[in-house]
Structure formats: structure tokens, C-alpha cells
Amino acid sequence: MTTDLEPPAERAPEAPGPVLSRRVAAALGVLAVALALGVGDLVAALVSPPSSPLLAVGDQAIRLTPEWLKDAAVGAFGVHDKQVLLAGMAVVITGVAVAGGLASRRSPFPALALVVVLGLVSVTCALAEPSVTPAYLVAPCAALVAGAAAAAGLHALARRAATARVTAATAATGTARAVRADDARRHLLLGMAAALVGAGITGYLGRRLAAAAAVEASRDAVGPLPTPAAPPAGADFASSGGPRWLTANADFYRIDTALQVPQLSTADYRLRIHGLVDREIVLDYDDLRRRARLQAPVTLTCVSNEVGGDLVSNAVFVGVPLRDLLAEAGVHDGGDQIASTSVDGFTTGTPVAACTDGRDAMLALGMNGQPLPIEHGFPVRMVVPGLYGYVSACKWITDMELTTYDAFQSYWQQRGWSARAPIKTQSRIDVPRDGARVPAGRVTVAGTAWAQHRGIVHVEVRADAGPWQTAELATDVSVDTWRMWRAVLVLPPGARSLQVRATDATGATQDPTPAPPDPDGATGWHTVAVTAV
């Protein structure tokens, strides 16, 4: 029995909270900072690209670096000096994030403090940009919020998992507690995976969008190129429903193997010409632009174009004559193929003869008076009239190796397509469309024909396999461009079949035998079915 004079029993001290493992704590620090940087990159790309936290800090580091150190970096790493700087920053930030995570094994506050400090540093660097606007604050602030939320949330999940693990280990009967521990651990792993995926997706999208914005700015800085001369009167029969002679850039067909459009700025552009040549040549964009003096209309056609298809378009290109560059390099005897490589690794193989026989083969910089659209090869693409695009129209071209057909097979040659691929004579009915209903009687039929580098001299059209009728041809602009045609047919009421064929300047009429595009271009006569009512 106790009395009021006896001292009260002492309370046992509270057990300290669980301590996170070093591995988990370090991972949480890295994930929080990575998510912050990813969100910052994505928001910056959408609002103001220069305010990306990583780039803003990097820019300030460059500005504050002494000139002697900059010179030493350029001397040591050359054109890769900026990549080395970014890699070094990534290593330092990772180390700091690991240290912040390790300091947060008992409490989330050190990691939160680290995120806040990094956020304030990025805000300060963004505000120091010469062209700063209020929008520059959005990305670093978004990064700070995302990083702090990730640090706090992941730390809470980790403490919950650690507590559940300790409780399950010390309990006399731990089945239910073991289940709760497994659930807590699963939630932590899901949270860490979500942070990792979020950092990866936001960072990737941010880099892609920022690159696209930078390349678009680079393209805008080029400014307009020489305005193409207007086509002569009567070059098309658009009034009859056919296409315009000149295809607008936005309407020009696009076929390539690029899952994502390559983003290459003029500042980063380099073209190397080497192989079977007397001298290797390396040119940047400004070198090519100073040499650009060839302007010519060219109709491009994809080998995948089916009979009657629309994978054919016409534009006025401006660029550097390939024959001049090849003459400067000095092609060796026996060098019969140009192996061209795109910045994304795609390859084409072009006959040297087609680039030196006087046709308007070029490295194009402009299209219809503007710099090349990015999706059509900006900053530089190859254009060689008379050959299907897969051997003659390498986009985003960065490498030209003079070689032989015996020594090199391009991307599509390796897949069984023809090596030299001259474009076949073809014609197409544009109006009326297949399946159309037309008034019985006199019906205008109009379309397009092409035989690049040979030219079209004759087009015939007929109804229901009857006698051929000569079509009226539009003004001939160039042997390297398509030619429009039209004719008037008298169609009785009922279902009717219309057919067209063309003859090129060599006297050859297009092949009537139906054949698919593989391996060297489709053949056959385009036929449409209409109903006259």
C-alpha cells in the first residue's frame, strides 16, 4: 500500500521512431530531387524554356566561370564542353540528393530543407537571366513544390513501412501485423515507382518540348529565303477541281521512318562528306547557306505510292548544288553511290551519276520560300529529281560517304527494295473521285501525271474501256515536275469506269500491268468508278 508521500512511479521513456535504412533514405532523396527537376523541365518547356532549373543554373555557372577555365574546358572537351558541364551538374546534384536523403533517416525535414534550398537557387538563377520575365518564376516554383511534396510523401510512406516492420518483428503473434507490414512496404514501393516514372516522363517530355522549341526558334532565326517565282499561267487546272501546281508546305506529303521528328538546330548542324574522295569536307549550316544558289521546282514521289495515290507533291526548293560539293571533294573513279545518313541513323543510297548529270540535285535548305519545315528535314535535306524518295531525299542529313553499291546497302535496300529506283511514269484521276455521283452528259475529268526528269508529253483518258481520248495538258514548267491534265467525257446514265494513262518524253507509255510498290514502284492504270445520274 502506498501513501500520498511516496513518489510517483517513473514513466518509461518513449521509444524513438523508426530509422530508415540508408539505402531507402538515399533513394528517397534522389527521387524527390529527380521529380523536382523533371517537373521543372516540363513546366519550363510549356511556359518559358530558359527557366528550366537545371539549364538556368548551368547558364549562371557558365557566366560565372573565369575565362581561363572556359578556354581550358573548350580545349579539353571541344564541342562537348556543355554536355560535360551538364553531366558534372547531374553528378553533383545526385550526390547532394543522396546526402540529403541520408540526413533524413529519422525526419523528413533535412530533405525538405534541401529541396527548398535547391528551389531557391534555381529561382535566383532564373531571375538572373538577361531576358527574365515573371513567367520565369513558374518552373522553379513548380519544381520546388513537386520536390517538397515528393520528399514529404515518400518519407511518410517509408516511416510507415519501417514502423510496421518493427511492430511485426516484436509482436508475439504477428500474422495480422505481418500483413500490414507487407502492405506498408508495397505502398512504399509503389510510391517510389510512381516518383521514378513521374521523374522520367516529365523530364523526357520537358527535354523533347524544349528541344522542339529551340529548333523552332533556330528555324525562325533563319528568316525567309528567296521567294520562288510564280508558276506560269496555265500551270494547273485547279479551276476544274485538280490540285494546285505548287503544293503548300503544310500539305506536302510526309513519309519517313522517324518515330519522333528529329530536332536539330542550325547551331548544332554539321555535314561531313568523306569516303572515296580526294579531300574530306565538313560544313556547318552557315557554310551551306553562303553557297546556296540553286532554286528549282521538283516533284517528289514516295515509292510506297499506290497507283492513284497521293504520296506525291511539288515544291520549289533552294539549296546547294550537289555537283559542286562533289566536285570540291573530288570523287574517286569507281565511287558510284552516295551513302547518306540522317541524324536519326536512317540511310539512303543515291547514284552519283544522278547528282552530276546536270539535273537540279541539291542539298536543300528552303522550301517554297521558307526554311525547310522541321518535319521535312530542317535544317538540311537531299533532293534529287527523278528518283524515289527512299534513295534520293534523305532528311536531316548529316553525313555523305562516297562509296560503291557493292560496299554499301542503305536502309531500304537491306529490306529488298531496288537500289537505284528511278520514278516510273504515272498518272492519276483527281476529279471525279472514286465512288462519286456525277451528272450524266458532259463531265470534266481532271488529274495529274508525272515522269520526273523525263517529262510528260501526252495523257489519254477513257470511259468503260472505250477509245482513248487525248487530254488537254497544262503548261509545262519543268521535266522535274508533275503536269496537270483535263478532258471532257460524255457519260450516259449508269455506273461508269474512268481510266487514264500517260506518255513521257522518251515515248514510253506507262505500264498497264498492276503491280504493288515493292520493290521499285507501283504500276498500272488508275481507274475510278462513278455513277452518272
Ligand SMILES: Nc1nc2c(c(=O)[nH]1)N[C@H]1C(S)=C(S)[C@@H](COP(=O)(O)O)O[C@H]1N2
Given for the second form:
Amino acid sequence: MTTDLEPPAERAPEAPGPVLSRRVAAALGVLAVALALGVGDLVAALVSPPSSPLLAVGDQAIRLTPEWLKDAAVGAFGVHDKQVLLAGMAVVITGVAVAGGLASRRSPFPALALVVVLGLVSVTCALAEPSVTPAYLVAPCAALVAGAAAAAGLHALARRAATARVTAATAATGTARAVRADDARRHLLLGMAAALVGAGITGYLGRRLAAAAAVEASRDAVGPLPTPAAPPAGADFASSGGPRWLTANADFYRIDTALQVPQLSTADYRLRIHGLVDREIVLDYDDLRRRARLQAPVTLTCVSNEVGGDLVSNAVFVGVPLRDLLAEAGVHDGGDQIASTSVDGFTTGTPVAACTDGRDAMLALGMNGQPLPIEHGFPVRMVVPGLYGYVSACKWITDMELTTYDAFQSYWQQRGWSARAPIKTQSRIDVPRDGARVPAGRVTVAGTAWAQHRGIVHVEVRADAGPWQTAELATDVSVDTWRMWRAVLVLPPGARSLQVRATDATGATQDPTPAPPDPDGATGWHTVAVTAV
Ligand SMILES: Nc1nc2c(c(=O)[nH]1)N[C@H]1C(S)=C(S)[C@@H](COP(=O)(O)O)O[C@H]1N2
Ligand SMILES: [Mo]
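Alt. form predicted in complex with the ligand, vs. the form predicted alone above:
Starting with the chain above, the whole complex follows.
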């Protein structure tokens, strides 16, 4: 038994079939195709990148284009010919989608047919890719299904909205018919918004994943770079619990301002050296790789490192000596600063003198025998021993402008940090850890000390502000790297405070004044509290 709460007159008359407005019909076509392309892109990125419908069709278009037209396109658009092709495809596809939508004002079938035809075209193009595997069918088919579902679903919503509008045309506001028309219209708008957001998100994620995969592949293609000799014997006291002299790439500390790791492939890589120079130079990755003759261990340190902090790591870098490149460009007398820019817009400002005074300043391509990890600046970064990272270690570097300290302020300088930032002498206790309980009596204390480009010659430790005791130093490898140390202290039972200080090769002992990192590096002696039991 049914109850009918509405009088029969309120019920919609059997529609002869509503007609969608041109605007709605066109939008429906575009949204269905956009969602199909977005889903196709995302699924392809996850399954098999070359099968992305848009890119597979673009690839075929390039393959089928006669040589004379290709030459003309390259002549007219230069290196932007691919972008022009993709933009052209976007215009054509949008036009076709609008037409398909407009043809679907009464029935969803023209739009569905369009999606199916586009789907079959992309299937055909994907299957024509030289590297084809059966997995190449997945993305175009997913695109087809998503596009067809969007076309059918949006069309149903649009019909309902159109029907309700016709029925409500004669009804007063607030009546059930008018409310129903408003609801139907809201559902249609929600459906369209969902399709738009879905197309945007899938398309964006697909593009990003594909870019990341392409850069990963570009890095793999570089192959191994000269492998560093094994660290010299006795360079660390890892056997006593101290840090290893060489930091594994995966453990190397990381600092970036960018929310996402920049993705730059070797094929797209260009470095421009310009400004106060005799000759502007533009180099690509292969140019740099051919000149990469310098191999040196360098300990990088972040200016933000607190006393006792771990924003310091050591690796063997391989790269092009900066002084070679600067000599080639011919730096003008007045030029005292290199303004380096990363592909993500970050900038550093490095003294020209530090890059020409004979130290191992370089554009690094390799780190511990591998191409730079992407998060450490692949394909190319700057490394200058002795300077904090924010004034020297520009990652994903694409531009070096010779300028002056008067004319240019780098990223962190603009935010109040010092223009010049040589690394301050520091030392750190790694064992025992702060808060540890240790057996009373003879306790091994071990850690690291650094004073890059000056070198560490002396480290002392003490307990409870007692007399300083000289620590044993590990083998000296380079003035540009940290130096490990260890000592045995005799600790009576109870709460003990252990402290360390280092002296660099100029004879200067580490500054005891506790100071925060801002504006040019922290000072103070690292102190840990332990309990001897
Ligand atoms: N492009 C870019 N380069 C950059 C940075 C950055 O945020 N963006 N950070 C700098 C800072 S502050 C430091 S300490 C070092 C850190 O290098 P790492 O992440 O390889 O250890 O990179 C420098 N180069
Ligand atoms: Mo830093």
C-alpha cells in the first residue's frame, strides 16, 4: 500500500524529453573528456607512463607528422615545439568535446560515442608505442570507463534538472515543485564540480608522478660516477660508538625550502653563467660531466644547526672545479659574489674568492659514487668547503650570476641571516647520549668536531667543569671534513656533566659563548648530562 502525500496535480507531467541548455550540454562534454584524460594520466603514471592517453596520442601525432612540417614547427617554435603541440591538442580536444556535448542535448549517446571513439584512438596510439606491453591497455581503458561514466552520470543529472525546471516553471517559489527543481539543479552543479575536481586532481597527480618517474629514470641513466676510495683506515671511531666518517647518502641531513623536491632531468638541464663576466656560458649536463674531474670529501653543515645538533654530514663529492668555469667565463674585477639560483627559485650568495682560492669548490654531480640523489640537488649542485649551506650549497642549480655583495641579497640574507657565513668551529659528544646511564669508572666518550677549511688539531673533554683532558683524534683526512675523536673519562657515581671543545688549525679554540644559530651560526660548548651508576 502506498501513500501519496502530494496531490496528483503536483506530479511532473510525462516529459516529452527535456532538452539540455547549450551551456550545460557543452560543459558536460568537456567535463567527461577532461575526467577521462585525468584518470588516464594518473593510471598510466602508476602502471605504464607512456600509455597516458594524451601523451600517446601526441607521440603518434609527432610520428605521423611529415618531416617538412616538423622542421617548420621547430623553426617557428624552437625548443617549445612540444608545448605548442600539446597546447594545439588541448584546443582540438576541447573543441571536439564541446561539439560532442552540444550534440547530446537530448540524448547522452553522442557524448558517450565521442568518449568511446577518443578512448579507442588512445588505445590504438598506446598500442603503437614502440615499447608496448599488455599493461599499456590499462590506462586508456580506465580513461574510457571514467569518461563514459561521467558522460552518462552528468547527462542523467542534467536531464533531471531540466525536467524539474520545466515542471517548476509555472509553480510559485517554495512549492514542492520549485524545491525539487532547486534540488535537481544543486545535484547537477555538485556532479559537475566533482567531475572538475576529479579531473584536476587526477591530472595533476598523474603529471607529477610521471615527472618524478622520468627524473628517476634520467638519474638511473647517468650510471655510476667515479667511486671514492674507501675512507682511510682510522678515520673514525665507529667501533667506540662514534659516527662513521662517511655519511651514507640516505642518512645525509637535508634542508630544503621547497615543499616538493624539484624534478629536473639531465636532458632538460642547462646552467647559465653570466653577469659580470667577459663571456656568458651555457652548459648542459654532458658538458659538465665531461669536465667533472674533481673528487673531494666535504663536510656540509647547516647554519641552523644547534650546538650538539645533527645538521652536519660528510660525503665524497665529484664535480667540476668552480675556478675552471669562472676562469672560462672571465670574472670582472668588481665581481665579488656569485648569485646562484635553483630551479625552485631558492638563491645562495657565495664569495667569488672562496671559489678561486684553491679549495675544492665545485659544481657537484656525484655523491659517494652515485649521481646526486634527487633530494640532494640532482642533477647538479654547488659545494664549497668551509661555508654554511645557505650561502654555498645551492641544489638543482641552474643559474650563476656574477654580481656584487652591494647588488644582491640571497634567500636567507633577505630573511635576516648574514651575507657571509664561514662555518664556525664546533664539536659534539655522540656517546654517551644526553640522559644516558653509564657504569661508573672508566667511560669512553666519543664524537666529532669540525672547522671546515681550517681543520681540527685538538679536542678536549671534561666532566663537571673539571680539568680538560686531551682526546685522541682519528686520522686526519682533509681540512674540509669533520674529525672524529674519543677519550676515556673516569666518572665517579652520580650525576655528571660532560663537555667538549675543539681547537682549529689557526690555534683558535671554539667560542664558549652560548648563542643561537641566527644570524651566522650557533656557538657554545656541547654539554651532555649522564648518570654514572
Ligand atoms: N635549492 C635549494 N638549495 C639549497 C637549500 C634549499 O632550501 N633549496 N638549502 C640550503 C641549505 S640551508 C643547506 S644547509 C644545504 C643542505 O644540503 P643537503 O640538503 O643536501 O644536506 O643546501 C642548501 N641548498
Ligand atoms: Mo642550512
